[in-house]
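First, one chain by itself in structure tokens, the form predicted alone.
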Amino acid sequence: MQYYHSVHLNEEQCQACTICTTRCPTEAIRVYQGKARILDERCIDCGECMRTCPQDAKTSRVDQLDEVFRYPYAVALLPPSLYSQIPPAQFHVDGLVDALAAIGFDATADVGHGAEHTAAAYKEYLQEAAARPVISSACPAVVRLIQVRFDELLPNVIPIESPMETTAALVRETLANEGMKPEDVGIFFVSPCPAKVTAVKQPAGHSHSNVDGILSMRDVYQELYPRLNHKGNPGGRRLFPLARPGVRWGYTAAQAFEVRGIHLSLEGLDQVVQVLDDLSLGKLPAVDFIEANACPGGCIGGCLTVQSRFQGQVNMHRNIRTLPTRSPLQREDFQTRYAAGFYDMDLPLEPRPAQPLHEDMGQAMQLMLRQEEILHRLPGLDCGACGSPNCKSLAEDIVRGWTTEMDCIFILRESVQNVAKELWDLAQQVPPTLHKRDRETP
């Protein structure tokens, strides 16, 4: 299978300075002649590499704004996370609204309100489900780190589509019931990760997506806030109303304090993955429900935002004083939707396994007998100086042929020195015919 990756190398500016191979979760990076590489099978698009690279070597693929101008109609989603971007003398609803239609926009959504959907559709989902504890769905990035390195959890994820996703349904039934065209209307997220790039061009339990395009956050703030004292109304249009519940989703433990139970709130990748070790040993029963945030802090913390997260949690604390305490969202409304799977997920959430050491099986068996022998000659220290993230991934690469044991800088000084005795050894020996004439010399 052919993955789509959001998250793209820069060769020019990789100095192999390994330091993203140590931080993948998936072990998705290797630095091979002079550069890093991108495992395509096992890369999740979580943005680690990006956020931790000294050479911004990494980058997103993203959409354009001038992409926003070929539909009639044009819809932007705000994820809560943007709001953490403004700062407060600067915040105020409406007039992002009108900074967002100076853009190019004819309305906004705010995600948010899916959001409250989403809590909600959670809260029912919790009451029947039988496998404990349930794990959020709302980060592409866990989900998908569950799918390559945890596939055992998989029925644990719930089947409930993120927030972005059920937004952008949401107003594509609202344009609908007002006599739009669906090829009219192009519905736009404005992205603080890369994962979300990618849960749009290749998503993950559904056949498709309702998000026509994915902006970066930075590139819209760029146009976005000279914009925002804009002075006058130049038609921008809010379609659904927006409260305080929703918009707290932009941050760490948000989910969980909407849905309640016995739960963990998880923010970055080596609080996810020790969690999910755990899981997978049969640890943590009691718990019910497991939030899990790939970026530190939650969406604020994302690698395509602007501000620093702790900076993002002063100006979110904020500003969502301004906005109503109060859900809208009408219960029957989603009690009709939830009925009639409006939020779940229309594929199964599969597995994506590594790539097998040989299509054989007797073949496998062997590469694998081959890679615990070199395992044990190596010296276990996991240094990622020879570009593997560590000396099992080591042993692995190269019974796949893709490097040597020379490359472990121990196993080469080791080598080097076993040389350097036999040289010196070699260098003592006198051929017998000096040891001759040596014994008639006088």
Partner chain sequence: MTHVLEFSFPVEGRGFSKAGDAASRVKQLLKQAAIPTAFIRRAVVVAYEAELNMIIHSNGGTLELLVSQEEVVIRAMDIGPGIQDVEKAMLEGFSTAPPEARKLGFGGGMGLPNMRRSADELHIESDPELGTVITAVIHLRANTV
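How about the form predicted in complex with its partner chain, since we already have the form predicted alone?
Excluded here are partners and other molecules; the one chain stands alone.
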């Protein structure tokens, strides 16, 4: 299986400092031959390495803005987090749509609207779900983390499409009803994070994404900001009504606010990993719903945003107040869709567990014995200087044949010491013919 990844390394900028290797939540990075390499089968595109790289050597693949003009009718999908980027003085809910029209979008659709559908679908699902706790599937980095590291928890992940996918499906439907040909419509998501890019390019839980392209929020914002408040902008078209409950999904805790029952709202992968660890041991049995966002602060803390997470929070608090409080979701329409499976993922989420040391159980066990032996010799300091995140994974990398013990600077030093000692011992040896002379020397 070939895995698509949005996150990748800009080799020229990488200084091989090893900071990303130790911060990666799935231990997916190794420094090898002076560059940080990402292990495809382990990376979840969370963007943690983009956030922590001091050289900005990690970037995300995105589509270019010109892609938009390839479609006769281009639609911008706006995530709730976009509303946290615009300073309140420049924010006007219709002005934003007009500015996007000036960039070249024929229409805009709010993922916040789709999120209201998703919230209602979550509520229904929670009433019928057998497995507890139910884990939100809205954050694609968390879904991939579960596939890679916690596959035993996949039955707990809610099999409902993300707000982005649901919104895109609603856009397709609306425009088809207006008589537009599907191939004429291009739907572009303005993404706050690399995980959403991967969710579109290689979806989990469905065969094909309804989103045609992914733009970086930074790229769009550069074009957007100068056009805000501009009087000469053309009138833009907003496809769906917008209200506060959906836009709140840009923050943590919005989802948990929507569903009933005992819930946890997690933000940042440290929190998420801690709770998933607990869940896989059967801890936290009384919890009904877990909202889990890979980024601190929720989507507004995504690593493709422009504003800092905290500036984003402040902007969002202000901007959201200009929106209507009540959800425009029509109950009957929702119920018909829910019953018809409109919100459901169409494929099961597949496990992507870490590769065992060997496919054959017997051989894997032999390798583990070697791994334990090696681990015993390593210093246990987890310094990361070898390019692996810690001593445990260096031992694993050695038995996988990726590297050798000499990559450990402590083992290397020990070996140099041993060689030096041997050299010294050899230097003490005196050839028989020199014995006498040595003795006679005064």
